[in-house]
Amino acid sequence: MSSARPEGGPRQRLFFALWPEAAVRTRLDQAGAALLGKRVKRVPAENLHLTLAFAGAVTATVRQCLQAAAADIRCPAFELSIGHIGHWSRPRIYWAGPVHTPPPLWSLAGMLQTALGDCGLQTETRPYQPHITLARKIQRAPDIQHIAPIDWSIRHFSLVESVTGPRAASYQLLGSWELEG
């Protein structure tokens, strides 16, 4: 039995995120806890995010090309008002997303899908929808749909890592690029 890898050896789990700082990530995950208490398994502060595009499992080549790729970006600086709730029934998830989407996010979102087409990869065909999940398999989630704001400056973007362990998938910042200005 061979222990060899089709196609190019490992593969890493990776996507573009907005990664919020510490007190934004603390804020949203306070919020979490105020709208849904202990009776849901939230997701934890750390994991916090606002996926940008998903690469999915790629070889190191693939890697490379999206890290290549992120450092040609130019997109400019932008603020981002978290106040929006909602919950997807399907996948089970509640998040939380900004109220008015501006126009930078979605430029950074749609450079980043041409970017995975670039390097070889399928893009999303769903239109985007910048969330942050707060918490997964709630089967009915608050009727509320506003929160008060959390404000967020974006100066950067980043590849991240998900590594799927026992209990919970783990993430690791694979690298960063400043938005301009």
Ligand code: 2AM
Second form
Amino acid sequence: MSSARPEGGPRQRLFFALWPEAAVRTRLDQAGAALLGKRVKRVPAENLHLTLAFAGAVTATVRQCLQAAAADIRCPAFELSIGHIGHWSRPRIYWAGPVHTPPPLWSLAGMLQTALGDCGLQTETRPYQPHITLARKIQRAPDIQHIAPIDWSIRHFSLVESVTGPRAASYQLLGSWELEG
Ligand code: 2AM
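Requested next: the structure of the form predicted in complex with the named molecule (the form predicted alone having been shown above).
In what comes next, the whole complex appears, and the chain from above leads the way.
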């Protein structure tokens, strides 16, 4: 997309994500509680998700472009086994992730990066690292790297709006698209 003048008007902060259904969300939340204890402020259960591609603050035109591109994506459904625990010291994020990243997850994240570029957005240059943030502002690395795997069947992906509130971000699902099979 190119235009002589950048579009004005309100922007929405958007990203594509895998959004867990209730049973998986509960298990992720319980795993976070067991790992981090009650005194740590964790990501609220209803906010737990796995980001596929981050778009940032976009105009309505770009949002429509992203939605059209998402509708064109063909990718098989796949299974995730969330059993890995990690910590990044710079952003101080404590996360859970898949033990293995199945090929359809790489390709889905890749196709969505291509969609971002096709819609005129900057694409991510860092390698994709699938993760579910369990808590932020955590200094210490986890004592363990593995938990009993949480099985998660991936049948669709979603476009999500992040609204930054006074205390925490809240997320709104704007659309979901089915995977094949
Ligand atoms: P995080 O959980 O590792 O912070 C909504 O903000 C989602 O998009 C979060 O999952 C967040 O990842 C991710 N996100 C935020 N800013 C991002 C960026 N600049 N690049 C990639 N992902 C980002």
